[in-house]
Amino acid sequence: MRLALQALAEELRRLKTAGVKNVAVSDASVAELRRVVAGRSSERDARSEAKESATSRPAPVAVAPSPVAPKAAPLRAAAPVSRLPEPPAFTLPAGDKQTRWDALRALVQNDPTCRANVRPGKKVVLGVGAVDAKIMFVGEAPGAEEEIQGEPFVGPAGQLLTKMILGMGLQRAEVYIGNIMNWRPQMPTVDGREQVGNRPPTEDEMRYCLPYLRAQVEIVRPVLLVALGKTALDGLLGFGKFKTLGEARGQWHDFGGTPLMVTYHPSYILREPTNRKKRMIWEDLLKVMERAALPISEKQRGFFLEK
């Protein structure tokens, strides 16, 4: 449990970075953190009148043993993270973008690391679109929903992504959709439960990963690339580079030789739908599809304008 609530603490913290005030947490989850807490509680009163009987000295009497707090249910260990190979090192095989794709998802799939690293009955994930994409975007890991269908953005965030893309004038098939990480980064769970909630993907799990995501970029040779989030951003353009998201979005940077736009993650909007921060994002959008040479009507233009 020490692991899992020093996850949820490294993912606020991020949050916080990322200028995001509040989040929204299921009822399941917050009762879940209630039953933990409650019964950590309950063990440590437990553990304090020990103490203070075993020290002071009070007149012998018969006490009746004071009820003992159920025990949680016993957690099953996340796959281990810290002891990742050596990035993998491989050539794809000459042929169209399509052929060479198709060899890039077997490789990827069946990449003994990345399996081990995926819980049992899930999958793992590969970028998906057009492999002649102008455009290509770059999330950081696999949710719930994408580690189950094996494709990535399809959880609310990706639902909100698609219609980012509808509004700039697209459909999703036209683009191309990625993640730095090729599988779901593991939580400590309860036993015989689904894992709840996610964390960012460590520097080790993402180097490993990064080599495939270079492939892609190699096979679809976009006009430039949208980084989504800060954890995306520091995948891409080095750990420790920028303290905050704030420092780098809406503006051009590069990655080996393709152009780069940072801007938030979606599920920034998801936690606060606000038109200021929906127009943050749609800023950053306009730059995007300016570089890409699509064309921009003045309703566009005008889209999350506060009135």
Contents of the next structure:
Amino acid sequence: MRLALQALAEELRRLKTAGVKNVAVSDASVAELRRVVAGRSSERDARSEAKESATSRPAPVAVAPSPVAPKAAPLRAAAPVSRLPEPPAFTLPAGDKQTRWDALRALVQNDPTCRANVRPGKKVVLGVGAVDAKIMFVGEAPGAEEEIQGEPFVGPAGQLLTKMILGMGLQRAEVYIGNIMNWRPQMPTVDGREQVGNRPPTEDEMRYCLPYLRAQVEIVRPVLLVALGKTALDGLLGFGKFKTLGEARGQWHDFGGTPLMVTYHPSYILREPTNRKKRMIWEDLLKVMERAALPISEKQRGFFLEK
Ligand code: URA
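Return one more block: the form predicted in complex with uracil (URA), after the form predicted on its own shown previously.
Let's see the whole complex now, leading with the same chain.
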């Protein structure tokens, strides 16, 4: 029990450091934790009373049993991620883009650290799309739907991203879509149920996965990259280089020689789907279209201008 509590405390500390403010815990688990804490303080009280009694009081100390708690669902901590190994070092085989991408995919799918960080039945996720795409989008990390399907951006944010791509006059299959992370950052679940919610990856997690993203950029050699959101910005340009997304958004940056546009994550629009916000993202995407030499109609230039 002591080890389980230590593991839980460590996991909660790690989540707090990662910026997680709330963790869902069932009433039953709270009751179980209370019971354990009550048990431990009774033991402590008993120990100190026993000590005292040894010196001053001859009578034995009666310790009341802790109240019986209802059968509680155990809190299941996620796989430990606090101490990840060094980021992977690898060399891709020579060959055409598809051969190299296939080799990378096999490497990522078999990476023991990636595999250890996904729950049973869930998938490690590598980027998808055209290996000769002009445009590569980079998001944060797989979410619930992505870890089931093994493909980035297939949940609600992904559906919006797909609409944005269509708005640019492209098909989803014509671009490349990747993530900073190859697994869904884990949070503890209650009684082994599905994880509810997502947390941003830690710096350590991002550092671990970055070589895989770099390799995808090297293989695809897109004309440009689009970072979606602050985590993608941090992962690509360095943790802490920008305090806010606003400082970097709408401007061209450089990722190892590839131009990089920074814009909002689609989930930002999902939270508040106003035309003003859509227009902000869209203006960044117009810059992307210009740089990628895509045709732009007057209609496209005017998207989301109306209030
Ligand atoms: N959000 C991301 O950043 N990536 C995904 O793959 C899905 C949602």
